[in-house]
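Below sits a lone chain in structure tokens, taken as the form predicted together with the partner chain.
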Amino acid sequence: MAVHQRTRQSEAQLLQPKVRKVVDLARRLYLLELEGFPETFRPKPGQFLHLRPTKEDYPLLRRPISLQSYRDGVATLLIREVGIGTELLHRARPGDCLDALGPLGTAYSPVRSGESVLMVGGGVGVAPLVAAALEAEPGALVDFCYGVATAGEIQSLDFLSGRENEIRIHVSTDDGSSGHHGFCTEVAERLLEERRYAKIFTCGPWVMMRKAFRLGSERKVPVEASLEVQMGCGLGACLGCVYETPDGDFIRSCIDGPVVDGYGVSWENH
């Protein structure tokens, strides 16, 4: 149903970007800004960087982090500290050189002029949606449902406004400290009753994405979801990051995803 832009492995490069800034947003939640990418680095919304947190053997694997934006040579990543890898990345200081592989994975389909798109993001899951909203063509309308636990975790998305397209941000918080008191999928449901959307983009906790998918499928709206699965190589070789499709096939989230057609995911089996 939805059209995904499949990455060719050859687009991926080994990169040594420099840390420009680390901005703390809340406890264990930060923005990592990287610069010094080559001309040939042209990430699409939804793609990720596979970052190596250390040169040592522990933690061993790279961490796949979606790009929130890539503008004027600066890549911004929104990261929640969930373990040793994201903790080490948090400790990076301006000028530090990182080991990054990318851009990797599939992208969200382009948001065309005249299209209305509903974006449903929870927590750090908003990052690839911000990238998709930034790339929306002039004349597009984006309703951006942004759900977080509490007001302190909201990052300013002012840079999305004042553009030639219309991007409306609808904040919701679990504790009611800002915007709608409750889930962002509740806001999404209300919006879906008012307007017909060309497609829904979602990224965030599995339960939230499953709800967003159900809202879309009940109304026969295409849904594109960005999945998070424990990843190995990021290149499609190790077959470690698979998830199951309704046909019982296994699809790799690194190469066939992370952005996938919501109708191709077995939402109940998780």
Partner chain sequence: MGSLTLANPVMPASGTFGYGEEFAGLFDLNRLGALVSKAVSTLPRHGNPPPRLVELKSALLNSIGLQNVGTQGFIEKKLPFLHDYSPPLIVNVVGDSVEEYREVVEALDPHERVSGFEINLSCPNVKKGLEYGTTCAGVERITSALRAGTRKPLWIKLSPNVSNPAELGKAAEGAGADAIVAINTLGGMVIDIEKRRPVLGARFGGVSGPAIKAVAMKVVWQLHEAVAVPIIGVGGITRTEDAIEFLMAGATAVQVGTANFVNPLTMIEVIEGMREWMGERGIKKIREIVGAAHG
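Which structure goes with the form predicted alone, now that we have seen the form predicted together with the partner chain?
Chain only, nothing else included.
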């Protein structure tokens, strides 16, 4: 099985951050804030931390979690509790020290002044898009299609303070409790009919990203997709997080991604 030959996580550091706080958003959905990072820790939007849930041997594998923001020495992670690892992280208390590797993986391209960018995110996939929106240069325009199951999963949008004209949030909920009743890709399709975008960023469920890619490819818009998946080593060695490319090659999500060119993914073969 052939793979791309990015050979190492060049920015990886072994980190020992401390828990600042855990903020519950909805059932099984929470924000984990970490602090105590070295000055050399400078993550880019789309990169992730590989966290050990406890200091014990079980569970064995680390958990890959996208960075939603890193500001003033505090990293914020959006996590959905789906198993023992994320459950243990949910139980963390202020002052607890965690073992982490990061920042790992590839990042979204910078959003430059004067560019119009469409972001399409669903569930915890909104996290790296929040990071990308926060780093957009002044004068850029971001239309952020923010899709969640229900209104209780919508985060505070205080990070937009002063930038509401540049970062426009378009909420959609599966149950119709807030914003558009339906999928965020439906909102994205409407926006693409109204405006020309320089590029599309997407992250979330595979079906959602596949639809976002189709919308972009029909209009020949560049698409950058974050292929978030369960990982083993996080370093490109175990081949446990591969995706097929149109030419039959394979992408390792942890090191060749998670952010990849959407045109280099075989969307129908997953």
